[in-house]
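First comes one chain, alone, set out as C-alpha cells in the form predicted on its own.
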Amino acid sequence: MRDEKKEICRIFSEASHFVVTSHQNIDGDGLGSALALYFLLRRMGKRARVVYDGRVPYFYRFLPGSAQVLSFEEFSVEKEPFEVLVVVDCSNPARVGRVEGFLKEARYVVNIDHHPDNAFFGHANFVVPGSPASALLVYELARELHIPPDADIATSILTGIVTDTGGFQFAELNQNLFAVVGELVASGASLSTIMYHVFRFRRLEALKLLSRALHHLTFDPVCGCASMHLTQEDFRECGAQEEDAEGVVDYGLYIPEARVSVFFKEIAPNTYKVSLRSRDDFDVLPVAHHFGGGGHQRAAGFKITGPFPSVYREVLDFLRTTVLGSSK
C-alpha cells in the first residue's frame, strides 16, 4: 500500500507552483490549515498561493497570512499557471465552490482532510478520519518533511486544532495532543489569543443575531432535540452577515438534556443551510447523508429547500426517529 504522507511529501518537493484551498463557509480548521500549508510551502522555496471561494470570517483575520487570501474573482485575474491544487478540510471537491474547476488543471490534486465521509478525489489523500483536525495532518507533513514550525504555523495549526476540538471540548486532551499543543506554543502560538478569537470576539450585530436565534429555541425532552433558526429578515434587521451566525448551533447542547441541536439558517428565499451538533452517544453524520450533506459524527449539516413549516418539520421528524432508534 502506498504512503500517502510520503507521496505527498515528494509532491511537495519536485512541483514548484501551488495553490491551497478549503471549503465555502471556512472554519478555523480550514482555513488554519490552508495557511499552515501555505506557509510550509514557502519556507520550502516554492511558489503558493491560497485561493478561497467566498470571504474570510471577521474574527478569522488575526491570522498570520489571512490578508493574503486570494477570492477566486483575484486570482482568475491574475491567471498565475500552477502545478499542484493542495485541497485541504474538504471531504468533496464539490464544497470548494468555484475553485473546483482548478482540480481540472491542475497536474497533481493533494486531499488533506479528516472528515469520514471523504470522497478521495486527490491524486494523493492523506485521510485521516480518527484525527481531530485537518491542522494535525498538516503538522504531521511538516514533520515528514523535517520543517519545524515557525510562529505562523504554529498559529495556523494552533487555530484549526482550537477550533475542531471546540477549544477541547470534543476531543480528549491526551498525552499525545498536549505534547503538540505544547510544541506549538513554544514556537509562538498564543492559546489565549487564539481561543480569545475563536470563540469571544464577535460584532454587537452577530450578538443581536444570537438573541434572535435563543428567542426561537425550541426543545423537545422525549428524543433531546434542541432547534433554533434564523430568518433572512431577522439577518437583516440585525444588520448581520452570515459569518455572524457562527457558533450559533452549539447554544442547543447548553440544555443538560439535550442529545442534538439543529439549526436552520436561511441563506435564500426558501432554501436553508442546516447545521448539526450532537452528544458523544449520537452519530449525526447519517441524518446528514439523508438530505444529502455530510461532515462529522458530532457535526455535520446540509442544504435544504422549501417553505420553512415543511422544511422544518420533515428534519425534526427525521431527527426524532433516528434518535429514538438509537436509544432502543
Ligand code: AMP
The other form holds:
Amino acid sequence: MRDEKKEICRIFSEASHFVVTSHQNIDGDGLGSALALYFLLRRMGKRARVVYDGRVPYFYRFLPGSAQVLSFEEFSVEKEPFEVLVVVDCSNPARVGRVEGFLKEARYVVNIDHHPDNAFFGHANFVVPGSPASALLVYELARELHIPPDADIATSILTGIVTDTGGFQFAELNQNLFAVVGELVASGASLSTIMYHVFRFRRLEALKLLSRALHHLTFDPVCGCASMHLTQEDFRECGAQEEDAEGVVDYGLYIPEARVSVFFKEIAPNTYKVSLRSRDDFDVLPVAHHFGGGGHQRAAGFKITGPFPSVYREVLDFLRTTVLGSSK
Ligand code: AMP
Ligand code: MN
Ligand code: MN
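Moving from the form predicted on its own to the form predicted in complex with ligand AMP:
Starting with the chain above, the whole complex follows.
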C-alpha cells in the first residue's frame, strides 16, 4: 500500500505554488491546521496562501498568520495560479464552500483529515479517523519532512489539538499526546494563551446569546437528551453574529445524566444548523448522516429547513428512538 504521508511529502517537495483551505464555519482545528501547513510550506521555500470561504472568527485572530488568510473574493481578485490544493480537517469537498471549484483547477489535491466519514477526494489522502485532531496529522507531516516546529507552527498545531479535544477533556491526555504537547510548548507555543482564546475570550454579545440559549435549555430525563435553540431574533436582539454561538452546544452535556446535547441555530429564516454532542457510548454520527450531515462519533452536525416546531420534533423524535434503542 502507498504511504500517503510520503506521497504528500513528495508533492510538497516537487511543487512550488500552494493553496491551503479548510471547512466553512471554521474551528480551531481547521484554521490551526491550515496555518501550520502554510508556515511549513513557507519554511520549505514555497509560495502558499490560505484561502477560506468565510470570515475568521475574532477569537481566532490571535493566531499567527490569521491576518494573511484570504477570503474567496480576495483570492479571486489576485488570481494567482497554483498547482496544489491542500484541504485540511474537511470530510468532503462540498464543505469548503466556493473553494470547491479549485479542486478541478489543481494538479494535485491533498486531503489531510481525521473524520471517519472522509470521502477520500484527494490525489493523496492522509486520513486517520482515530486521531484527536487534524493538527496532529500536520505535526506528523512536519516530522516526516524533518522540519522542527517553530513558535508559529507550534502555536497553530496546539490550537488545533486544544480545540478538538475540548481542552484535553474529550481525549485522554495520554503519554503520547502529552509528549507532543510538551514539544510544542518547548517550541514556543503558549498553552494558557491558546486555552484563553479558544474557550474564554468572548465578547459581551456572545455571552448574552449564551444566556438566551441556556434560558431555552430543556432536558428529557427518559432519553438523556438536552436541547437548546437560538432564533434569528435572538441573534438580532443580542447584536450577535453566527460565530458568537461557538461552544453553546457543549453546555447541554454539563447535566450529569445527559447523553446527548442538541443545539438548533437559525442561520436564515427557517434554516437551522444543528450541532450534536454526546458522551459515553452513544454515537451521533448516524444521526447526522440520517439528516444529510456528518462529523465524528461524539461531535457531528447537519442543516435542516422548516418551521422550528416541526424541525425540533423531527430531530428529537429521531434522537429519542436512536438513543433509547442504543441503551444497554
Ligand atoms: P459543529 O457542530 O458545527 O461544531 O460540528 C461538529 C462536527 O461535525 C465537526 O467535525 C464538523 O466538521 C462536522 N459537521 C458539522 N456540520 C456538518 C455537515 N453539514 N456536514 C458534514 N459534517 C459536518
Ligand atoms: Mn473542524
Ligand atoms: Mn478536526
